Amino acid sequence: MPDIIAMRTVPTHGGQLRQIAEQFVVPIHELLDFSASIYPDGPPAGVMEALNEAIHSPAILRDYPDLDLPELRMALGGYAAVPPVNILVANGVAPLIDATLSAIRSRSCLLPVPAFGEYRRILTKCAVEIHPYRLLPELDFRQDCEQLIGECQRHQCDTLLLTNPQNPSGITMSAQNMKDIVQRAAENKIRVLLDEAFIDFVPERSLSHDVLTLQNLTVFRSLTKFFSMAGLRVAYLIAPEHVVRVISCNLAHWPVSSVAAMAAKRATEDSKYITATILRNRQEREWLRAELLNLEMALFPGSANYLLFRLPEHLRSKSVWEHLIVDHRIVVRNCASFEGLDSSYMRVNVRNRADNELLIQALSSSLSHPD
């Protein structure tokens, strides 16, 4: 079979079933998606209600949204344990980025790679100088302080750029490494830039209520994986309250509608499903890693809802991503994408059970029968 990067496009983003769709000229509906790491599961109960009132109320889409946005604020400090007043909402956390990157006139910025694609993306929009920081495979992609904010120093950055649990590894920092990370920052006048997207699978490494002591820590954090809502694009970013002002005056008004409000308000108020999701997910994670292992994957240790490995070496140059596609209809992230990787790194979503047994079996049959 010829090799996949020279045949078809491989997507930058997880979850571009159309277009795998198209290029592989299968049923867009026989496709499973391990891509996109997504709850798999659907959002709260309490979010279906919210649209189901939103649609038998004409009021609900004939009027504005509120400007600030004041209940839904409520909901997202009391679930991060902060302050309203130190909580900005937007429609994704990249236009949070872009927008804070403007506000603090970021000149500089370290960033570790591999990482998130879209934050190169919005570095570059803003005029901000990328310095890529390598993280290695071998050290399971990890941080290290002194090596992070000497980098900082040698390159003059103004910013550091941090994803906990990082993307697409997974890795996870503790909250007090983070924190000691962030405060060597502040000694060198660096602001750190926070992205805590996958967070709420493990709520107590996150530094969100740490913004109240840290001046120069930005959190922004993400409705879409955790509370299966990626369609409703509700983010937002917990900082300083002086900081919140002067960012929030490089957002556009009614960043979200009112019906993403009033579902994402419902979302973090269930504590039933938060607690459940945290415990299905690091069960069926664990069951995957277990399963990885034994087909002899160079795994990473993740923590989020997202598992990274690497192929078996005499497979390396084989199109088991392709195979995956047109024989078991199963999608996965080919990390060529990610700076940093190529082809033989791949991610997965932790699905449920019945789910993530069919990925074996095609992983193990994709492996045994390579060609």
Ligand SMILES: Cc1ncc(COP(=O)(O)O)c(C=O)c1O
Contents of the next structure:
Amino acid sequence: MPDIIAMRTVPTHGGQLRQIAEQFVVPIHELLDFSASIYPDGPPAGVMEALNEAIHSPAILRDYPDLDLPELRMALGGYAAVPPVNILVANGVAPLIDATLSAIRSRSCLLPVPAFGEYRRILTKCAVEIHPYRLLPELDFRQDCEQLIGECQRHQCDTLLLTNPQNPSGITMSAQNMKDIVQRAAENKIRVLLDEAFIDFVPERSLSHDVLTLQNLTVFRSLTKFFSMAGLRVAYLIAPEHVVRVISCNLAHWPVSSVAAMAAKRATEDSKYITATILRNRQEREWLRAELLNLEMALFPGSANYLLFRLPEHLRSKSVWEHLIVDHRIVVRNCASFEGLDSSYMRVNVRNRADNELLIQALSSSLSHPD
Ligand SMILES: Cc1ncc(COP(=O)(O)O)c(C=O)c1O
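Output block for the form predicted together with this ligand, input the form predicted on its own:
Next comes the full complex, and the chain you just saw is listed first.
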């Protein structure tokens, strides 16, 4: 029997519920989304308050945002432990990476894969030669410093694009190991672009603060995942001051609305939300990990807010992904679109306990009735 998935369009991003609802002819409001890695219980209350204030103040909507967003950068600086002059804000990680590649005139980049699909699109758009470097599932997608540097040298890459925690694997390097890579890269005149979009779940592993001493490092962070603000579009980069100045010349003016800036400021000032979210995510992730292991999934040791697993051997050619949608209205991330993976790999967001139980029940029934 042919693999049904092969005949379907598999989304290239998580959270594409409208397309999935149309494709499988199911009501969109019935779908429970585990495919986008967004913390389910945000945004923080202060974000909703800021939005409320904004709609009652015509001036906020009428006037242009401040060109430099000093208040937001001050709040982000407090949150990430760096001075505001080292911060640049925009409407997503992709535009920030795009502006950085142009600013540093990158010509050739080593890209460990599997990785966030947008990287390829941005690198291609910026005419940067891409050298994919395959990370292996049998080694838990771990990255070795000397191998990465050796590959950069072999291909004469001037840029190394890393993600910590990795997406989709969730594998997270210690800050020290990451720092070693950045330092070895500096010795070889290689710039490191480090995407920390999920680092807020494991903040002790961030290199944000190290940007002050590591001149070849630019860190990218986002409010999308941890603060559940995907719809507002706020991200920022942290880089040495002179690099921030050059990159900002490659960004359009006013990339973030006043409303989004107000909401983002409140979010990063909410220390209660921050502490509770780290703890809650860790507890739920560990519960989900144990349940997935009970179902004999080949699980990778992720430490962000999602888990990557591979279906048991006898089910690898089956369309479990489709069954979950059609029979259970549950959408998980089919990993066929990730370089180096296929549809036997699935990534699931860590949601709250009630939702996670539904996922486990659905998976368990799909496994016992795979056809
Ligand atoms: C590794 C990684 N970086 C960045 C992003 C996007 O962040 P933003 O919403 O701030 O553009 C994603 C979204 O899935 C991601 O997986």
